[in-house]
Each structure stands twice: as C-alpha cells, then as structure tokens.
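What follows is one chain in structure tokens, specifically the form predicted on its own.
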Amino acid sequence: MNKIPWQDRPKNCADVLWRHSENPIIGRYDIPTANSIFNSAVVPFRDGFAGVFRCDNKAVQMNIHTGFSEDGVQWDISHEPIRMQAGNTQMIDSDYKYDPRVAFIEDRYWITWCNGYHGPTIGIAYTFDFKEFFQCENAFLPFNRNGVLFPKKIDGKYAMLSRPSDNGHTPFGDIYLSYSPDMKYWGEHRCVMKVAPFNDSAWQCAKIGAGPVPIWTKEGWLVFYHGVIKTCNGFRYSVGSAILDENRPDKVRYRTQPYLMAPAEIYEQVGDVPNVIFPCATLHSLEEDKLALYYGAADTVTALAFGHISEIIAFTKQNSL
C-alpha cells in the first residue's frame, strides 16, 4: 500500500474525523479553465496516486479530468476532460459528467459518475492506466445518482450502490443495491437504507447517498455516506457511516445516528453551494489503522480529513440508529 496522506489528531480534538490543517487541498482555480474542483475520487496507483476529478469550467459545464499525485495532497490535474472510447457499447453520448468514484476490481480501475443522458443516470467506464478510458453502457435508466461500486464481486457478481432520484435537485432519496454479472446488465435491486425520521436523526432526514467505495473490514463493509437536511437556508450535507453485512450488503448492521462531520469551516459553509460536505473517496490502511477521506466542500473545492478506522467502526456501533 502506498503511504497515504496523514496528520495526527490535533490536541484538544475529540472528533472521530479531523480536517487537514491546510484545507482545502485543491482550490477552485487550480487549473486555468476551472470554476470549481470538487466531489472527486482518488486511488493508489503505481508509486503514488491517481484521481478522477470533477471540474466545472467557467461556462459551468460539468466534466471529469484525470490527476496524479506523489503524496495524495499536491495534485497535477489535467487541463482537458477525459476523452472516452467505446467499451462494451457504441453509445457513449453524455451531456455532462460529475461526482465520479473509482474502484479497482480484479485487473482494472472502474469509474462511475453521474452521467447526463436524457437526465442523470450512472455512467461506467474502465481504464488500466488513467490514459485510455473505455465507456460502457449506463447502469440504469434515468434518474439516478451516486453510483458506487464495491471493490470486489459478491457471490460472483459486481455490486453497486446508487440513489434513484428525479431530474432536478432531488428533494428526496434512499440508497439501493444492484447486481450485474458483466458490468453491462443490472438487476436484483434491493433497498439498503432509507432516510431517517426527523425526530431520530434530522441531519439525514431529507436524502442520503453513498460516498466512497466501501471498505471491507472484519465487522463488514464500512460505508461512508452523505446525509441531507432541508433547512430554511436550503440543503445541508453532512457525513455519516454505516456497516453493511459482508455477504448481504443490503443488510445494515449499524448506522450512525449522529453525523461524523458537518459543515463548520468557512470553505464548507461558503461557496457555489453553501453548507456541503460531500465524501467521494478514501485512502486507507487497515494495518496502520489510518484513513484519509476526500470530500467536496461547498461544491467548490476539495478537502481532506483523517480518522482511525477502529475508532470510526466503534463510533458507528456505539451510536447506531
């Protein structure tokens, strides 16, 4: 495992997750064409790290770009969007691409994103080297968002979390699980998690959506997700965690009642969309008990937080809905 970025917990901090001292690590104008760089995914790659970044340009056209880093903090992001080739389909039309995730499964890196095809759906592509990308069939009919693959097959099938939605800024949403034998045809849809009742856990009462690729642990699949409350000032996005059954990931074993982290810093509260923490990727080491969480802040910049996996699991179990 490549050495993941890390900072120790600050003194007098008792939080399960704590922020990088130099957040945001990627600014909104870190490439010349960008209006914002946020909600992006990173993975270990060769001697460093590779990523797929959401970069909205100054016309606010939404697209995804590649990036590379030696340390996971300082990034060299391509100035041009990814150009797709045909994978298992010739239909690679796309009106927009945003909010990517990346999972390494068997022999290649799979990218999922919100793909514009007569409305938002889940786009899929693969790459071996982050230079050539091969776009596949969309996973679902419109409308859907937050497609997140599991990093290994379950019962011989690919598995993906997603959130059925509508064509607009969805005011609702629950997390579902779907399976595929070949990364082309998807079915066996199962409900995993619904929003929480307001009186039980208001921060996640409007909608929820899967975040980074799930992490296998001895307790089950550790999943980070965003939860949303609709306030008089609009939506507020925070981060929670859940543990899903290893063999039946539609079964929730534990789920946080309190959030792990909510918008509190100026770069999370002020931006193109205020009061948003949107987790999209983790780098982790089970052996070192360390985790680095990448998240979009205020739909404008990219930030980083840290935590100990064992503490996150314990917190999830001890504070479960």
Contents of the next structure:
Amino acid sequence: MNKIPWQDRPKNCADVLWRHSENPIIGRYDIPTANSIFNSAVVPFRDGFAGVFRCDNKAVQMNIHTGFSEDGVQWDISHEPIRMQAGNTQMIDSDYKYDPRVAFIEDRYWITWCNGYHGPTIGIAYTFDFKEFFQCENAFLPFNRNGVLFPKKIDGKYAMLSRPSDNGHTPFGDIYLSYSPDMKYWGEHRCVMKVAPFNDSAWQCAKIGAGPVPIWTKEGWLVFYHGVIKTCNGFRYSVGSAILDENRPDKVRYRTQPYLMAPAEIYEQVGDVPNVIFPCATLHSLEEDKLALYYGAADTVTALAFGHISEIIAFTKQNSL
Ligand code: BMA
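Given the form predicted on its own above, I would also like to look at the protein as it appears in the form predicted together with beta-D-mannopyranose.
Let us now look at the entire complex, which starts with that chain.
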C-alpha cells in the first residue's frame, strides 16, 4: 500500500485535527458533468487507493462514481456513475444515491449509501475490484440515512450504524446499531447515541449521524460522527468523536463534548449548503499513529484533515460528555 496522505500539524495550531494546506482537494467541477463532489469515501486498494464519490450532476441528480488515486490527494474520478448489477436480490431500484461509505470486510469492499426507494433508506452493494458492483437488498425500511458498516463481524454478524430519519431535511436523529447474519436481513436494533442536551453541547443537539467506518483500537471502536445544531440560518454540521465498546458497540464509553472541527474555512462556510463539515472516510495507520479524515465541505467540495490517533483518543476521553 502507498503511504496515506499526511501533513504535520502547523506550528501555530493546537487543534486535535488540522486541515490540508491545499484544501479543498477535490473541486466541484473536477469532472465535466458535476455540480458538486463531496461526502465521499476512500479505502486502500492494491498499491494505492480507491473511492466512491458523491457527484451531483448539473441537473442535480445525486449519484455515486468510482475514483482511483496513487497518493490519496489527486483523484481520477469516473465521469459516469456506477452501474449496479443484481447482488443478493433482483430488486435494485434506486431513485438516487448519495453519501457513500466503503468498508473492507473479509474478502470484499462493501458500499453503503443513502438510497432513494420511496424516500431515503440504506443501500448496500459489494465489489471486489471497483469495476463490477453488485447491489443487495436495502438494509432498512425508509426512512434512514448514514448507514455505516463495521469493518469486521461482531459476534459472527455484520454490524451497521444508521440514523432513522424522515423524508425531508430531518430535524431530529440519533445513531442506532443493527446486526445481520447475511447482509440481507437486519435486526437486533439497539440505540447507541442520542443528541446531546442543548446546555451540555449545543453543536450536537439537533441530530447526529455516523461518519467514517469505525476504527478498531485498543480502547474500543473509534467513531467520528457529525453533529448538527439548528440556527436561525439553518443547520450547522460539525464533527465529533466517540469510543464504543469493542464487543458491545451499542455501549458508548466516551464521546466528545466539544467538537473536533467545525465549519470555519471559507470552503466549509460557503457553498450549495453553507456551514457543513460531513466526514465519510478515513485513511489511517495505527502503527504510524496517523489519520487522514475525508469530509464533504458545504455540500460542494471534498476536503482533508489530519490527526494523530492517540491524541484523538486522549482528547475524546478527557473531554467526554
Ligand atoms: C444531509 C444529507 C447530506 C448533506 C447534509 C447537509 O441530510 O443530505 O448529504 O451533506 O444534509 O446538507
């Protein structure tokens, strides 16, 4: 595998996460048909990296496209959306696709996304090579968003975080956990994390949703999530972290009271939807204690931030709600 993208913390910065100096690393018009390229997921693949990118086209139809990169920063994104073949079902209807996540589990890459089927729900597909994709049954009834798979089975079952929602710009939302023996039938639904009380941590008081695939650490599962506050000007999306129990990931051990990062740069504050930081993936190395966080900014472009895993864990423990 190539080295994950990395920049050292700038000298005048004391934050747990810091931004890539060339942000945004993917611009809204980086493929000819696009209106915006954001909320996208990447993974190590062969010698380099592959990804599934949310590209809204100029008719503002939402779809997902593959991309490949040698260094994780310069991306070659397909001009055409992914075409799905039937996986564990013939029913692969999809009015739209957005906000993909990618998890490698055992022998293949699993893609989850917000799939339009009489409203938003969680779509699932797998691929071995990022060329052929096989779409499976939707995980849940509508309405649901932010379906994020754990990278290994727990107690012999696949496990997924998700965020039951409504058909619109949902004003509520907590994170749940569900299990499946076969990636087709999902159950054993458990509540993991609810929004925080306004007085305790207002940045995450309206809704929360899982971001990247959880990272296994000695302390438990490290999870990044977005938290939302409703302001007089609309929603504001920031990012926090939590540590879930290794064997019972419905148990939250720690969760940040302050955010790790909130919209502050111009490309996060200005765009099609202002004031949005929406993380969907990490590339990380536990040995090197490095993490690169990919996030959509202002529903328009894709950006990158960095952090040391040990510092993020220590911060999460020391600043827990
Ligand atoms: C959510 C989704 C995301 C988007 C966010 C902010 O409901 O639509 O794709 O980034 O709102 O607009």
